[in-house]
Protein chains: 2
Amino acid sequence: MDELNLKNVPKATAKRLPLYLRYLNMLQDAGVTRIKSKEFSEVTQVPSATIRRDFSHLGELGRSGYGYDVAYLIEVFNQILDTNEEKRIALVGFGNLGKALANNNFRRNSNLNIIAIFDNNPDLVGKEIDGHLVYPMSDFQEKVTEMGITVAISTVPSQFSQTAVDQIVAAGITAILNFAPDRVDVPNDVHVQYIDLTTELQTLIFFDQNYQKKVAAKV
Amino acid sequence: MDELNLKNVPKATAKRLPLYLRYLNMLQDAGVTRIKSKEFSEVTQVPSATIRRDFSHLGELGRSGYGYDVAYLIEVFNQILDTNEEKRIALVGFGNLGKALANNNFRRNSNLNIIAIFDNNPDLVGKEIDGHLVYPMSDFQEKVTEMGITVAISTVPSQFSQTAVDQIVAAGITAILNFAPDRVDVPNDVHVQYIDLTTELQTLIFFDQNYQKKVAAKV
């Protein structure tokens, strides 16, 4: 695959790739070998024009009239997303949300693995909880090196989030999924993805209310 | 405020409004009364050109050179997002993730309230857990009507997600936040927002790896 293509993939397209890949795997499991963009649109709920545009950024994947070869798409998308390589993940913060993440552990994707859990709570540190050993944050750097960890997930509350992220960055990690929505300061080469559930919920309510008002106005 | 403007707000702009509002509230708490788009860009980490474009969709909010009045922006954004009105929320599914959501209960936003919790697990139903009473799904429609619930959050696993969503829709709810990433079938007037943590993590890793490769290639 042409390496050059990758750098020109728009952000919006890249964000849809994991979704596409998940559905392609499901289709393959169901015995589907070829799919047209219109059919793929129906399962993914992504407009077929968007699918064709996204696919066009990734090189010659097939012809829209004839359809796409499911196995080939899976191979290409796996290569792009590098999902065949194990990602070793540290989870920082072991409250209810941390427990939910550790117990689920991205089980639908066998290459994303939370392999070490950290917290500063003396009630948790050094104990095995639900089968997960909890390390103190003071061991973070050492464990990251020892275990080959390259990704961190922080569920640390907002008021302690910057401190936790500083420790994560100091250990050389450049990819951080952060469940505290307040923006943290990080060097330019570090990527932080925020999960902001309040914002997601407010946006949903905004669109729903505006839609219902519009419908009501038409009646 | 001109009602017409609202319908023309692009989706990308609308998605940033809750983020803007949160930072404006923080700025006001810190005693800031006026802010320029460049300064606001620094706190929110949204490019200042994007901020100016977003604000321009919402009418005459100020002049970019002079700055924006923080109190006025808060008033306008509150009106747009209708955040002064309480949103009564049902939580469906009370596993680890459900517990994390119920205990946090969007505490930074006093108008988003999870007021009833539902599950089908006989070990949970009818019991008070961490101070939360768990209702059976068979009571869903009745409780929704009785309690004036208009929003639902589902943490029900993928294999049961469609069934849970069908029950939510049957009770007349049109706004659903769904933590199971597989797309569910709903009528056109129902809005489902998916929280797909695996996709968020894969996208983060994709961007981080591509960036680190690009930097390595330059050295």
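Only the largest set of C-alpha atoms that superpose within 1.5 Å between the two forms is called the rigid core. Numbering follows the first chain given and starts at 1. Small disclaimer: the values here were computed from a predicted structure and weren't measured. Compared with the form predicted alone:
- With the core held fixed, Gln162 shows a CA shift below 2 Å between the two forms.
- Taking 2 Å as the criterion, Phe40 counts as shifted between the two forms: its C-alpha moves by at least this amount when the rigid core is aligned.
- Positional change of Thr50 between the two forms reaches 2 Å or more at the C-alpha, relative to the superposed core.
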The other form holds:
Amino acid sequence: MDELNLKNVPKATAKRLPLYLRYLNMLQDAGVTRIKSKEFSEVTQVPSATIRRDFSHLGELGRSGYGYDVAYLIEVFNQILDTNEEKRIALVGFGNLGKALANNNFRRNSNLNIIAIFDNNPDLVGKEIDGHLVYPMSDFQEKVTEMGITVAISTVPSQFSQTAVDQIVAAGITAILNFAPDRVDVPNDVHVQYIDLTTELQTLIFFDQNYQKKVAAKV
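Show the same protein again, this time as the form predicted alone rather than the form predicted together with another copy of the chain.
The text that comes after this line covers the one chain and nothing more.
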């Protein structure tokens, strides 16, 4: 595959690429090999016209009347989103979700590495839990500088999310993955990606139900 020129890809398009890849992997796992923009729109909740426009920025990814080859799209998006540079990540919040993320630690991508965990819970701070040392949030800025951390994941509840993000931003982090669905205020140069597990699950159920109906209709 030829090297892709991404210089002219709009920022809004670039932000949707990980979403597209996530659902393409879901499609492939479900046995889908080809999909049209209208069908992909139903899965991603992105308008089909937007999908076609986004894909057009990346070259000739599909054919009129045929649609898009799922495996090829996954290959393209993997190439775009992958990086050889290690991303050193701070995890803020060590509840059940935080522990699950730390224990998994992006096993399928060795370039993503959670290297420091932070919490304000006195029952956790200073202790080694499941092989992970938990630092207090008061040490966040120091550890970010010391460890070369450039990305943060926040799993703290919504009511504490803004405070946690403020501390993350104050340490110079500009890339934040936030598992609290409520929006937080950040400077223009800080990028926050939100993960709403309820919405993701509802979307998954919607996709699965529609796929099962299509399978049943073919029988």
